[in-house]
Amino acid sequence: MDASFLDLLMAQQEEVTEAEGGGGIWVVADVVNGAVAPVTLEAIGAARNLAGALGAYVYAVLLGDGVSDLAATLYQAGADGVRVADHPALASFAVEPYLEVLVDLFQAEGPEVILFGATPQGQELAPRVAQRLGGGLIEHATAMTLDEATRTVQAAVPIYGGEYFEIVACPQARPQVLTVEPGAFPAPFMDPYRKGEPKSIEVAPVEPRVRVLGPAGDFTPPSVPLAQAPVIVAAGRQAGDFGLVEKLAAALGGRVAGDRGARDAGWIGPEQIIDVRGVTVAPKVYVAVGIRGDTFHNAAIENSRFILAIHPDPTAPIFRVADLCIEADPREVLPALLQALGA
């Protein structure tokens, strides 16, 4: 068969008959740097799975200025219908203008389920939409199933940073509003032959209550609390040269801390002591420089994702909890590390 004829046949087969609206599952798109955000496509894929069980259509809503051409991407991801609010008043995100467009649309269409990305924009809009429509809200969903008898979405949400998950649902409130965690759902197959004609939404300009005037002058933002720092370089009695510890922390973009031995040496303040009686931490990277590692210290760092320990004593307890151990004098190791980092 001629290839061009096959392409034409496939294109004809995949033409989308625009859904008229009413009920259904709706996905509110995020637009980042002029493109549809990946989490929006993932949400459309999740919506298609739910729609198959509900026997419902999947709709996408696109808001912004000059965004009409992005509707093609939403059809290719699996949307049966796309509504576009393309207006200069929506050029940059502000809560009130976006909220008014969405609430007016959803009051007219009566959706069963509304999905947002768990992004700064989605987390601002989702609870407000749920409140205005009298619906239920589930945030940061990482998995979704459906109770077909009651048409209720059951979602898994992480608790305590993902230590465990709870299954939650809104059995009575409608619509069911959910925010979808980025990366939690697979991206859908993008079908280039899937096409449709989006419908425009009338936009009545609304003055936002909050306006961005520009960066604040003479303001230094507070530093990240030590307990939330992603990188920590901590010193102990055997660190030798505390200046090298500070340089390593600066090269890694991390915070300086230490054990009680470093406090006794006058290198750190009491608020920088890593200890179950002081500060418990869980950074992505924890570098222990010259820390022997007593029970209280090691218990305070046990949730760190990666621990590098540098100590001259091979029997140091810190080596039992470290992922990478360097048995050496820190005064010999740190200069080499700094050189490797170009610091």
Contents of the next structure:
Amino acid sequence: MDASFLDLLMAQQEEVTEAEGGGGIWVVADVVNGAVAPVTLEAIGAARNLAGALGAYVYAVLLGDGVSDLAATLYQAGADGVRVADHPALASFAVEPYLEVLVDLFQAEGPEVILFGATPQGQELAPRVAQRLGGGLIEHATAMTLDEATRTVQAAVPIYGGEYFEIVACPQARPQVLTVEPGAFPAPFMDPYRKGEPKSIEVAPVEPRVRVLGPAGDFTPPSVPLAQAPVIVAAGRQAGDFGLVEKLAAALGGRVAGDRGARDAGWIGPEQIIDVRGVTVAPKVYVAVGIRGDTFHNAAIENSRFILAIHPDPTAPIFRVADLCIEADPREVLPALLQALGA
Amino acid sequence: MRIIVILGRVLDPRGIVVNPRAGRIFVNREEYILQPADRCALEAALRIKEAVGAEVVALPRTLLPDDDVLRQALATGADRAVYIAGQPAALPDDGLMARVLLAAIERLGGADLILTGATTMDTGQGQLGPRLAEALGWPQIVGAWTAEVADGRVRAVRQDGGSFVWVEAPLPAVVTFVPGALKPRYPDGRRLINIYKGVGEIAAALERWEAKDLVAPEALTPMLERRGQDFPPERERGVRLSGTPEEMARAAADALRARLPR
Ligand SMILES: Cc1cc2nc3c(=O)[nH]c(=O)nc-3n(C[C@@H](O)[C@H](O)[C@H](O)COP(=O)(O)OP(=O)(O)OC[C@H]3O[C@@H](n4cnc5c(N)ncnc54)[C@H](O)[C@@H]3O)c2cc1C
Ligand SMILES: Nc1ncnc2c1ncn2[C@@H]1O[C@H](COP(=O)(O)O)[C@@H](O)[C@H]1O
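Swap state to the form predicted in complex with its partner chain from the form predicted alone:
Everything in the complex follows now, all chains and molecules, and the chain you saw is the first one.
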């Protein structure tokens, strides 16, 4: 696709805008360490699916300093047009400078749908863009469908971190702004032959109002109670080497715990016993290493999202509540598991 | 100095069971708790009040059917609370509430600092604070772990990738807190009893306003509309791995990586 063809495409887009009263689906890119973040490519892929049904074009917006070359990636992922705001004032993310560029652009282009990544940047910008433009905002979308009659996006959003999903729409407010959960949508096919000429945006530098003072070396976050820890690695009598259990917890960014057997072995304190008479947990990931799993223990972990159990006895009751079971001696499995995790 | 802290409630997840097969949510124990992130915002407000002196005013983050979270805020140390009566939306709707709260803040005569949670435990919404900041034209610090006020500025610790940084904004400003950021204090038992009995000054600190007196009727139309529910696939329990320890470890590592929180 050469520049003149793109111009033609843009000219057609203008017509579409007038006929449909919409200005396309826009994706605001996240740039991390000089590269387009995967969530941006996933959002472009999701936007393409919506665009097919809507009869709209997909545009991507790049902001940063020295980011113009990244436009090629956005075209390859499926953008029909790319706008680039390349300016030293945009070198690192700050709300006001980024916001002013986006608001000026969107006020001129009248987008129908705007997608951000549900990233720190997207979560700060999306509500401000929505508020300024009078738009609705749906956060953390994990799936999107279209109500074609009203050109309304219907998005699934996780409730309680994904226990279930509400399907939500903003039928009245326009534009429809959404943040897209990283990893929820498939990465698009990258077409190396897809090319385009990005248009650059004039940037009038704006001072950020929040100033970064420097590293907070004096700050340590409060520790999360075991009952609320998102990842727990728990040991039982058959764990073998508790040092490896601690290493696994560190590799997974999790907390160490255990059953009564682990307390009797002197590996954990009484406040670390997972048991309905002790601490009841519901982490995203629970790893039971050498835990046989009696009724009290299993009842205390049944609301975990994912349970991996490692135990040498195939008849151990822990295997009845586990999602993934390894019938083997933890002493053989843990070193291999640590290696497979790159720890 | 006036600090407005915006507080919501959430159905305690320990009382609900989600059954993907039945496609239903069973509320076995209908008990509400303060949104954990909002609770940290309240704690931050009280710490700033203790450090530099401030009037702490609690406002609700949704049109709640009752004023329990506000009574709890008063019992915990807030000076004043305003219950806003109105038709609760089918879904917590930050876009709608931003309009109502802006009107309420104006009626209160403004503020120097607005504190609230950066995200809700149930719907995961984090747009209320930034929407208010935008409408008021104030700076925002999103996802604070702690905050303090000095010389007309608010300083806060925020996460930046894997580390923490101090950031600073001029007042007035909006600061939102991550859940678990601060160890919150408990409400004072005596104050709580007095509030519920309607005894003393503390009981008089709870006012009641009507949403329909604050904004035009069309402003109370929700922005979000429910179109249904969806459930994750049912868990396939008891999948047994086979092979050598190395092979099983690799399969387990892949499964763990896919499920670790980001
Ligand atoms: C985060 C979340 C929490 C929910 N919590 C409840 C709940 O506590 N009880 C319930 O029956 N259904 C709840 N639902 C809705 C869902 O369980 C059902 O679709 C709903 O109960 C519909 O039944 P109903 O019309 O008879 O409820 P209603 O008669 O409308 O309500 C029954 C009771 O549940 C409360 N309730 C309803 N919806 C919510 C909500 N979104 N958030 C908080 N409280 C709500 C009401 O205050 C009332 O006390 C919740 C949905 C979500 C997304
Ligand atoms: N209070 C409850 N908590 C969790 N699951 C339940 C509850 N009540 C019923 N179920 C399950 O939900 C499914 C449908 O139940 P029912 O609607 O009663 O036919 C069945 O699998 C029940 O076992």
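Since the model is a prediction, treat every value here as computed from it, not as a measurement. Positions refer to the first chain, counted from 1. So that the term is clear: the rigid core is the largest set of C-alpha atoms that superpose within 1.5 Å between two forms.
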Exercise for review: Consider the two rigid parts into which the chain divides between the two forms; say whether Arg194 and Ser223 are in the same one.
Suggested key: no
Review point. Can you give the angle in degrees by which the smaller rigid part turns relative to the larger between the two forms?
Key: 36
Practice item. Fit the two forms on their core, then tell me the C-alpha shift of Thr315 between the two forms in angstrom. Key: 13.8
Exercise for review: Having superposed the rigid core, state how many Å the Cα of Val276 shifts between the two forms.
Suggested key: 7.3
